[in-house]
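To begin, one chain is listed below as structure tokens, in the form predicted alone.
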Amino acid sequence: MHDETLYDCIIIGAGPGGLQAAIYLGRYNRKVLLIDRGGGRTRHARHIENFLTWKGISGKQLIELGLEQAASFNVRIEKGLVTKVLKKGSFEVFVGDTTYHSKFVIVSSGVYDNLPSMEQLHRFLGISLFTCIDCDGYKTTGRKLVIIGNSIKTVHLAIAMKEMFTEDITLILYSDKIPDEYKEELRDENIRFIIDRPVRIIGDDTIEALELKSGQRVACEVIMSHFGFKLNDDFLSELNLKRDRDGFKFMVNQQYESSLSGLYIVGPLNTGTDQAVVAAGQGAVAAIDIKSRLLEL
């Protein structure tokens, strides 16, 4: 099926960036379609405390309020999974059996975390098990912390968290790959490190310890998991967009437009900082730029 409407902009993903862009473009009385698959990293955040004017709000509340606000400005909202985006003059956005058309596209489809396999992880995820120092590092202040990961960047994370948040840190690495000078630095910082794998979180209402494959139990109150994330970007595979030197994130300009004219990427898929409040700002910038270009058209 083809939706014969030519939208001014189709927004893919109801993350903070996509919603902020939708609100701006809706307020410009533009024809906007927002397509969201549901779920998403922000929606699963239990407590967001660093968003201006919100002392504390859940990601679910933030997204639902954003959807309501966008709809109030006549943004059309559809639930669906985008499987492909093409550009043939205008953009073609494929969702199931339906093809939509637009002059511009904003991608705000986000990422999902690589999480370790261990019992009770989802029970504590977002409450006392975290994946982002900028989002939740503050919640480890003065508490007994375990950091798990498997890279030199995880060592850097442990040292940074000791400087900012807590003196009581145990670092658990999956394999003994780090150079001797990094081990020496950990000893100098009095950060205990163990080579092992976590298998189970111990505790009912609160975390009490982390059980390792060897049977050892490490007492802790909070856990920081550091295994990176994957991009929700499969639907962009046919566009040959420019990526960073690692071939991972997408390159964008100051208005968050990708290497393909008319296609903007906001949020953690681009090379900027991964934060809800930052993504919202990027969405506003992209929408304002699209407004100007629509006026030129």
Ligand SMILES: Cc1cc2nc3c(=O)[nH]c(=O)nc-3n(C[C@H](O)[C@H](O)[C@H](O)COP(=O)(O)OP(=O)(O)OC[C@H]3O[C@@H](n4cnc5c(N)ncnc54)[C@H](O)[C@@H]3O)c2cc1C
The other form holds:
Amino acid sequence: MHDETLYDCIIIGAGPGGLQAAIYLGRYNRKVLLIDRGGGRTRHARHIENFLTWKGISGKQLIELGLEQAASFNVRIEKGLVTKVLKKGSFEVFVGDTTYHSKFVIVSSGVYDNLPSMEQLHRFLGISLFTCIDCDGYKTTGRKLVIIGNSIKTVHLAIAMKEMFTEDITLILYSDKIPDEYKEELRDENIRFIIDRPVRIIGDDTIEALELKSGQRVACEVIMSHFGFKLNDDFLSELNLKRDRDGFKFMVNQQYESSLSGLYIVGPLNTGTDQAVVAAGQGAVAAIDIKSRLLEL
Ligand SMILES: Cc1cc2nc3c(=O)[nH]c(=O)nc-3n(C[C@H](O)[C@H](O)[C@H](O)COP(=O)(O)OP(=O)(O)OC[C@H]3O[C@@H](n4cnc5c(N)ncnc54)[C@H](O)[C@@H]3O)c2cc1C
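Show the form predicted in complex with the ligand, please, because up to now only the form predicted alone has appeared in this conversation.
Full assembly next; the chain just shown is listed first.
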């Protein structure tokens, strides 16, 4: 099935990045289609406290207000999973058995966290189990913290958390493959560390302890989980876009255009910081650039 409309821009993903871009392009009276499959990382954020003018807002509310605002500027919003994007002159965007066409595409499909498998994780995720120092480090201030992870970067995180938020830290690492100088630094910083794996969070309304595979229980009030994330990028696989040196994140220019002309990538899929307000800012920059290019066309 072909939607005969040639959209000025199709936006993939209704997180802060995609919604902000949609609001700008809608307010330029452009023909815009926003496609979102539902769910998403921002929707899982229970309390966002660092978004300008909102001392505390749930991610769900932020998205719902954004959808309402975009729709009020005549942005067409469709629920669906984008499975493929191609460029044959104009862009072709595939959703189920429908193909949509556009002059420009903004990808704002976000990322998803790698989470360790342990009992009760989802009960506390976003409340007292966190994954991001910039989002939720503050909420650990002065509290008994356990950090779990599997890389040297987790050691850096523990030292940073101690410097900014709390003295009371236990670090649980999956493997002992950390150089001696790091172990020494942890000792100097008075950060306890244990080589083991978590299996269960103990507690009903609040976290009381983390139970490890060895049976040991580590008392704590908050947990920081640090296992990185994956990109929601399967639908871009046929475009051969340029990535960073690690072959992971997408390279973009200052307007967030990727190595393929006309296709913009905003939010944590590019090499920038993973924050709602940053994704929104990038969405605005991409939309303003597309406005100028549509005028040139
Ligand atoms: C628990 C938690 C707490 C957080 N707290 C904060 C905080 O306090 N402050 C802060 O600034 N940031 C916070 N973040 C991070 C913030 O949510 C991200 O930086 C932000 O989501 C990035 O926005 P985005 O628009 O790029 O992507 P997202 O918000 O992830 O939105 C992407 C959208 O694209 C959709 N999508 C993905 N693939 C497809 C596809 N193939 N087809 C159609 N749709 C698709 C998804 O379903 C989703 O709706 C938090 C994240 C989590 C998980």
